[in-house]
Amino acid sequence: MTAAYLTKKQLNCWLPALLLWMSAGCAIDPDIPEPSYSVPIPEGFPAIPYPDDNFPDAGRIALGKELFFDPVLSVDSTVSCNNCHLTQWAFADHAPISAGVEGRLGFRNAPTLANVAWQPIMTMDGGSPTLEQQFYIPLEDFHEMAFNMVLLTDRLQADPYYTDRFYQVFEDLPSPFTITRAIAAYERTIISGNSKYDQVMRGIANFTPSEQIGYDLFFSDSLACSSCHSPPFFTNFEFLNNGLYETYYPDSGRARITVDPDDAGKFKVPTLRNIAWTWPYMHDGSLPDLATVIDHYQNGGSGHRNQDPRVHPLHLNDEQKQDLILFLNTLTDDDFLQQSD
């Protein structure tokens, strides 16, 4: 594991500074504070693109973790972030649709938060540009926390414990800025990168013969799985239609944001890390297990007009389908699953 925490702005300056040490041709902006905490990054992963106003900080991370697991964030103090993103299930949920306040159901399956730090845009439809802003979506959704930031801020400011904690960390009261920065700081530490697959790539483990066949199939030109589910994150972060439905998507996906019919049924390609533990699958939780998912792609999708051309019949036999599933199982990170709340 290595520590990586430079922003893009700093990275652009760092190399010239090394090469031109005496001339100091490019200096790091002195107004940007140095991070006080180094988040461990798995070998082979790029640096986390931190925003300039939310460097990793041990205090922010600890406070954000408290908030993540505290139902105080919801209108009736019954639902926390962890209600839908459970640690033991790779920060996902085994319910097709998670229940929010008063058991209300939304319309999307809760995705894993693993490696969310690297996502260039948030949510399945790209509805939030940053991890900090993403928190407003579940907070204010009637089917999730059903609260709002003004009232949450008032609640936390009236709580002596949290008032003290925010002063310790930010030297300020709870506010939209400090609340969102703390939660996002914690969420950027939800990192998974020590699966059997990773250990094989690092030369400290070996695939079984069946897993190796599955690996070869996954990365083959004929299946082209890796063209969308690309290492190291096993997603390319694109918004694609995988042909789940033939004509109508009750949830139009990316089109909800762009209002473009050509984006109907397009969703962000999900990570496959810990995929064996994040069932059920698809944006609506409509496919119960990996065998059903493989069959969907085996059949070439439903043929929706926006279906990505990379979704095509796979022509796999039963043994090959099982080998592919066995490889997907090697993306499970046991250390990640066993972390405590």
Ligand code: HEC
Contents of the next structure:
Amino acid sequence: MTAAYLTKKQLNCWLPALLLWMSAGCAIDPDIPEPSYSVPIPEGFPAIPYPDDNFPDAGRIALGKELFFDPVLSVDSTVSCNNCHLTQWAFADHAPISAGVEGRLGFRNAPTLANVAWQPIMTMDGGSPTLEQQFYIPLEDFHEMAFNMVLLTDRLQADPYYTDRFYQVFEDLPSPFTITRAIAAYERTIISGNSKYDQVMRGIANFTPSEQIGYDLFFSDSLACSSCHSPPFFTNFEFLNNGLYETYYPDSGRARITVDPDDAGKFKVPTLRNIAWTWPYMHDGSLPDLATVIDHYQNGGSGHRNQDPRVHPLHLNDEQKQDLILFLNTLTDDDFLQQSD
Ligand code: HEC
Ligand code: HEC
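Form predicted in complex with the named molecule, following the form predicted alone:
First the chain shown before, then all remaining chains and molecules of the complex.
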């Protein structure tokens, strides 16, 4: 527990202390319980870096989950987070670009939300520092929920069900603080770490010979896939250009934020967990299947000036390409995909 994290019990202690001025003082109860809930972490994953004002709490998580699946968050109450981040598809969807209210299309492919708790920065261009803040993007984007925080707060405060629920959890009304804390608390429980790959690493399953060849290729120096898509999250979280387009990226990626031409076409390396279920691929959903993705790397990328040198022509035969795909399939976590809403 860090110093900046104050429990309600500690805060309640401050007011009387102030009133009594120096006379009484205020001893902090040494038995104050630690955060009320512990999120199970897969073996081999590091601890979750929780922000000081949003330690895991069963009430916040349950409330955040209700909000995530509730279209009440969108301007016309038709679109929920789950419209584009579907549980059965690893919290992604299969549209190249997903539709928001009135079928409006933005310009990016919806990514999986698996293991977002560990992401040091949010969205493909790093436009948002935290999960709490990221909520404002879908909420206010004209192509997603087209609503805004002031009106959402008013709407939830006028709803007896939600005022009651927020009171149970926060002893407070729906507000920008409580809404964003609940949603982010839930998102930090969207965890995938029990794929066949994980089970092999834990010594409780074995790769087939083809999967093993694919694994060796993936982790080889010549292919270098694992230097960008590094375990355990199968991303190193860096912004890199993998040579998707030769000259012009209609979506300039990281450069949208930094306005630096050296960042054009750089995107946060995406996780490959559950990759067999999150087609189509790349930031714009332009590659339909894994065979096309492997061909992209086989051809060495398109040669954009910011292309990372680790993307270079490969010399895989058809069987090796297939083995690489079979290895990628071992990153599927069936328990995660089959969890119910
Ligand atoms: C209309 C489809 C749509 C809806 C609705 C939607 N999202 Fe997304 N989401 C996307 C797309 C597309 C991206 C990628 C945007 C980007 O990277 O700039 C994304 C990105 C994210 C990310 C960042 C993931 C990462 O890897 O950096 C989070 C977190 C997220 N969404 C949560 C939510 C939440 C919470 C809601 C509901 C309040 C929501 N989304 C509603 C389409 C949607
Ligand atoms: C230099 C770093 C780098 C290397 C090396 C690399 N990738 Fe990628 N990979 C990326 C980036 C960046 C993206 C996202 C690009 C975009 O969205 O435009 C990506 C996207 C992908 C995707 C699509 C993910 C999705 O959700 O859309 C797959 C699959 C993939 N890479 C597999 C591989 C394989 C297999 C290899 C090895 C042959 C490999 N990558 C090598 C950086 C790299």
